[in-house]
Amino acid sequence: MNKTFRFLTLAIVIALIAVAAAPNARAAQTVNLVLMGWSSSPSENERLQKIVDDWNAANADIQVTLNQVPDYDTTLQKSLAGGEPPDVFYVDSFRFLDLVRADALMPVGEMLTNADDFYPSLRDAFTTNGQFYCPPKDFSTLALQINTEMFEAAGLSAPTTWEEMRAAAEALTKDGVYGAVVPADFARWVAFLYAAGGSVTNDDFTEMTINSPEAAAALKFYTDLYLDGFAKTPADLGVGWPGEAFGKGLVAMSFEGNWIEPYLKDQFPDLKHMAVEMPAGPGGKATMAFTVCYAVPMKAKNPEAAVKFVDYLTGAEGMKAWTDLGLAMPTRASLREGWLAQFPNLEPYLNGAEYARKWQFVPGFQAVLDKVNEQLSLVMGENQTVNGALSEIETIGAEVLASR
């Protein structure tokens, strides 16, 4: 075998080895991420999977697997405790402080594109100790839904104040229909508390402030609708939730989040209704911001890739693709006009971003929420006074805060 042939043979062998090794080299350069969230409606699940698929098609170096789990909180807790957290995961604003306290979250907010574009109330929901930890993926607010057919028949306009709301509830309670549906639910009553000028705790969660004249006014207004016969609870009406009572025409008003709109469109397509902003109380307008962020774990294995993916999901392009579904609202102010052009009927919900209060308390506060729900039921059943209820709530709340 001459030298030339040997050199050619060696060159071919080297080339073949290089070709064979290329896929493995490319595979080694690919970062694989897991996005974990909770399973929602089929349409939401499919849409989020489509967004992940689009990302994967455009980013060969960072491939993402969507893992939507049913028992989310338990699964997340186990993965964090075991030191194998997902690369990106949902964090509800209600659980946010728990996870920060556990040192489970990496503060990535300031690494994102145009972080100042997020509505301040939503950015604040995921900011503590001066650090913006994770960007809000979307949000929902409470608004007042009114049956326009009933209102028009009674010659009434949409209420803008508590007084107008009560007057409408009284006028529309007739012929087996009630003015409003009032669940014994802190997540609904708390909007009235804030509208009265009250609060649950002080700003740093060191003292309960719920036992106040403002809270008493809010609790009395809410429960008087029921006690005076102008409203019923969902259970009284034989339904599972307020949206069903409203959709079936059992009540003229409900106060739910924008999640009620696709439900009504699907289940009650002939219902004539509209949403307006929550009526103002003595302290002005108030609503709640229910939101979730995309978080990166403190012990992230691939932090740069995870932040890049989160930046896409909550950036202008990714968020538009997600919120154009109409099931949740964009958390970036720059997307407002384009989104409203598609969903003009949802403007009252989006307007709430300007004055919404965050749905967030300290670890262990679920006990207080349970006590509020219990006391609401007792007051409605005339087994407790307004002042007695607030005293009970204050006591359990003080115990929770003292245990921190």
Contents of the next structure:
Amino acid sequence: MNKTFRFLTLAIVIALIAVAAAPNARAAQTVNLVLMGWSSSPSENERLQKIVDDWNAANADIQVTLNQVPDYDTTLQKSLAGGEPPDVFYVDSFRFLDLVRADALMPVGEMLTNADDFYPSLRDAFTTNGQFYCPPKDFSTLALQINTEMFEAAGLSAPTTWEEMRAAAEALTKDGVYGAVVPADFARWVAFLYAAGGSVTNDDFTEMTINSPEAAAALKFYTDLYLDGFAKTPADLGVGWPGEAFGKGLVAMSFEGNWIEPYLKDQFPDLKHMAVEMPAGPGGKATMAFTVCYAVPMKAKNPEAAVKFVDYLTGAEGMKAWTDLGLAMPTRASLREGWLAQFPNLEPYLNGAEYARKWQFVPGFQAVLDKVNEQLSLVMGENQTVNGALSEIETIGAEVLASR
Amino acid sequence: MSTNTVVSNLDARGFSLPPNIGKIIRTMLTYGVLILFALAMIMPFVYAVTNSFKELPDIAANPMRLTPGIRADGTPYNWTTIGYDRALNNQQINFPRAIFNSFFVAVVVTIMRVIFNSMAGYALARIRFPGRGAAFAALVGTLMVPGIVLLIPRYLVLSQLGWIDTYWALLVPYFADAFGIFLMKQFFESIPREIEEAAEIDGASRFRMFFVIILPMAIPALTAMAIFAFQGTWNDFQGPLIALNLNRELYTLPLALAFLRGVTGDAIQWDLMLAGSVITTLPMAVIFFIFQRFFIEGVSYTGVKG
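Could you switch over to the form predicted together with its partner chain, since the one displayed so far is the form predicted alone?
Everything in the complex follows now, all chains and molecules, and the chain you saw is the first one.
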């Protein structure tokens, strides 16, 4: 009995050691990484899964699990707070400074192959204090959508300046159709602000610069389209967003990003339309770049493997595989020609990379954005003057900047 | 209506309405208002269901039509099940599995809550033990804490237990809830003590007395609680979001639906989303119709039924 017992104990101990040691032995050869991003449209989800599968097939030593999640912000917050962040994750340029300040990101940008190939405007969106943190995975810009049928019927060509656009809006406002759709949304108006030569803050986010004659011109131009009756808001038109108003043919022009293209193709296949670059204002051409990077966390367990994988995703091969879907655009200048050959109609969006401004502000700036949206509505409702709106925005912005 | 009838209805002032016309008008008004509100409640569901069987351009062009519309070139659109096909055969999300998960979790949680909440409620109502007042105060206190505050702590606890990405994390934390215990306690306090005393004299043990005598009397309260539990669990988004990380096989319907929607901004793929929504809503609707009688009884439960 005693002997049997001793033998059993020994057997169990050996078995335990074997079980405990086995994964360690394997871990020495294979690194397991998790890439976390948000769930996007089914076609994008499937394409990214395929790219990751291809990587896994070719790299036995670094195996990646793709984790696409709903409600990304909560999930990321949870993972960071839990002390076990994913090895690679998406960071929107808008959230970038928040995460850098929380010391959550490792600067890996310069470790990548040919890092100078990324468009400067997009590099800049993920650079702070001279450190390039994470490579942009793709980007979108704003462009002007025009309803070609309406433009041809009126004998108009695509507007290239504010004056031409206003004239076109006026000419096309007839028979229940409006010239343009102008949402009371900072993310659209800000492109006009930059085109007027204005700015929101100075470059290092220490001072508000929005209360300027340029900003007043931009605000006046944008809201006058509405007040003069050449444009409506999505709410006036009974639609959820500007793209829907444009798709339904309720307006002749809309300012949207390249995400509108698959939407119009799927849901309004009969619509005749084209994208042109945003019309130039008094300060020249301007658009916004909305971009997301592949970030490696400060607490990365396998930084070398993570960087190697990110280098593949944002390198010539991985980025080509991703952007060949024709939705988001390649962030490497060297991929421009090959991409345009496939999607010539998207050139106006890609051209925007040359003069786009980054969609990035300091932590807490959401309050300023909300204020701008509110003031845009008030000016459109003739309940606020242009200068009154700008000084209100300046006041709240100064509070946010001072509280940093 | 003959002239005679009208004449015979004339009163001293020389004119009159048929005797019941006031009543008819009242009834018509009442039903008119009722029908109007019923339509306002039902139409969103009707639109969701009909649009889920339409083609995407058709939904975009004619969202308010109950049947497929006409294209610009005059050809009609067709009925289609492509939205359902896209939802159920999604490569990333196992939607049929999500339906099972939702059912499994909701049923288990409901059963456990019925058992644990009623036992805890009974203890707080009837058994004298040290700290009973404090325990009850703490319980009611937790009702005041907004759920969002507990998001990260809950994740940390689950991850310490090693339950992330397992059914345990979807089930165990929800086996009892403060509101249910509170509801049951209030109900048990309304049952006359004499009944228990009689049972005690007959020699019944505490457990026997509870399960054989008290619990059957609590069916209205239990039904109400079971409904809250099932519906709350069925619709819960945040709980499963915290509990699951990499294991998408355990997604419940609200998570699967959110995943399907993705970060597509305003450009929502309505055929897919509406089909997913109908699949998510339908089981609750079916259950409601089957158990309608109990639902009404349970919800209208006001406390004392002696």
